[in-house]
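In the form predicted on its own, a lone chain appears below as structure tokens.
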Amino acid sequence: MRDNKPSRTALKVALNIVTLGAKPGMENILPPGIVQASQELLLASGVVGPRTISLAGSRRAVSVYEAFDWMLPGQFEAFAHRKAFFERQVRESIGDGANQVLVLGAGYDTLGWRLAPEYDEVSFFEIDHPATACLKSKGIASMGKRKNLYLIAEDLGKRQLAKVLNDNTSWSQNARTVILAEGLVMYLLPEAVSKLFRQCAEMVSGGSRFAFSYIPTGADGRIDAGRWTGLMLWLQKLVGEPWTWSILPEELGPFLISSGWEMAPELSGKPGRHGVEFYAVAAK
């Protein structure tokens, strides 16, 4: 995150999903009412104005990221899987019996906004840096506020994350929550990483949940993003948001155990590599 500027990738991710909308297909893998919400909220935001959201929003967007998926093989479309894939856990999720939902590194999704009239008994908390957090609040305001949705603007670089999470009345560390870290942990430090997944581990019941999107570490020992890695790596730094975690699949389950989580494959739907990454459900 560069000093006190809103997230590029957010709005990037963002863009990507009203792309997605304009291409065929894509209606049966997006969740439902998402490419909407997403218009609305840049638009609401502030961050982009009509003209950006009607060019996204084009044929022409398709065929320019199509035109250079060869960067990253695969990833244009894997944001619609990604999207899927995260609100499925959380409606599982839900239906197993959680009444909480953290997404941490929120941006500018929209999960919380759409589903919490939804499930009007569920808490929905979203955690971003203040710089991209504001600007979702004031968005959110001009939608339409939801009375079971928690917007917190905080650095957790600078304060713990469950200092942040005590300090709001309306959490229960004694729930069952589902927490979602979606295109979230490859940005943060190796220690970051081994801190936020103890951290969460304290701050929810047994029977949660914690998925996650992350990069594998390839042969080389370096983070693995396709035959342009060097490429890719040396982009994110030029915009400030460097890749800087990975880890090898085979060694995510005793990372997670010395979290204080365990795999749960059996929840985690489609195996293999999305794109760029792998998408993981832990437990506890």
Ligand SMILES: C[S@@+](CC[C@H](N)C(=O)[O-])C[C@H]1O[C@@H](n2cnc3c(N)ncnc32)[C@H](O)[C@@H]1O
Given for the second form:
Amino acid sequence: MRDNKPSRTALKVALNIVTLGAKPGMENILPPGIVQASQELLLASGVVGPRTISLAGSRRAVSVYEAFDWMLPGQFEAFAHRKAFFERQVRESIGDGANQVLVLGAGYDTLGWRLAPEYDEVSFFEIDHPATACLKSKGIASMGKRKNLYLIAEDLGKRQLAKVLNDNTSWSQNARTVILAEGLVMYLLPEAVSKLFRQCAEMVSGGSRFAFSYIPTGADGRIDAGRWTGLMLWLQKLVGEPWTWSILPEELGPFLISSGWEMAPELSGKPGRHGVEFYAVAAK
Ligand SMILES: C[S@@+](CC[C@H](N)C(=O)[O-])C[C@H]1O[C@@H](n2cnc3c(N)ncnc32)[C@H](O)[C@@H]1O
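Please move on to the form predicted in complex with the named molecule, as the form predicted on its own is already shown.
Okay, now the whole complex, with that chain kicking things off.
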């Protein structure tokens, strides 16, 4: 990704959440409080102004997204399902005894900020590229810091995750942990993805889980984002955040085993595509 520019895709996800808040029915899918928190965070971080938030939260914005649904069928609503899926993973894991949450490539996601007061015995860690993480830290400082939420600014393509986490004295390698990588791995190089999964396995105890979304590889060996894959790849490159990793769904199991994890389909719920992505859960 572009070195000193805040992530545009992270901004797009957060604005998308604001727009989904204006679509009737989405309140039954979106986690409670997420729309308000996303609006506040974007404003407090200074990434957008009130006018953009108001436009993003309008019915007109909903119509625009819906008009483009032919290009990436289901992708607009998929962000609501994605947020619900990852939040469910965290709540279930904590219910099963996890006391550490790690959000990789967190962007302007508000899960840690919203859930930290509710689960005050759980430590929440977030890592993102400094260009985005620094803006987010500013926003969180203004919204109200959480004593059990640690924001880490680091480029995961450059620095080893194990070193990053070991530098934080609050991180425990022996804790049952839930790791989230929501809309992240497609932006990393293949070698970085393998390393990330291996290091995650080394940094947590047994009973931990790793929930992630990914874009599959198609039968032709290329990233498969549907009919308009070529255009999407070009657009992602244009914004400086190209998609660089995908995997054949049938190769995911062996890949996870080689990285110290095991597929846990019983934890991931209904299989299938959500917009351009698949969701998966691995267990240790
Ligand atoms: C599509 S956004 C998703 C943000 C968030 N997970 C969400 O779904 O709301 C991808 C995020 O990954 C982060 N990212 C991409 N490459 C990264 C890297 N090498 N190190 C750290 N973060 C990275 C970007 O800064 C961005 O915030």
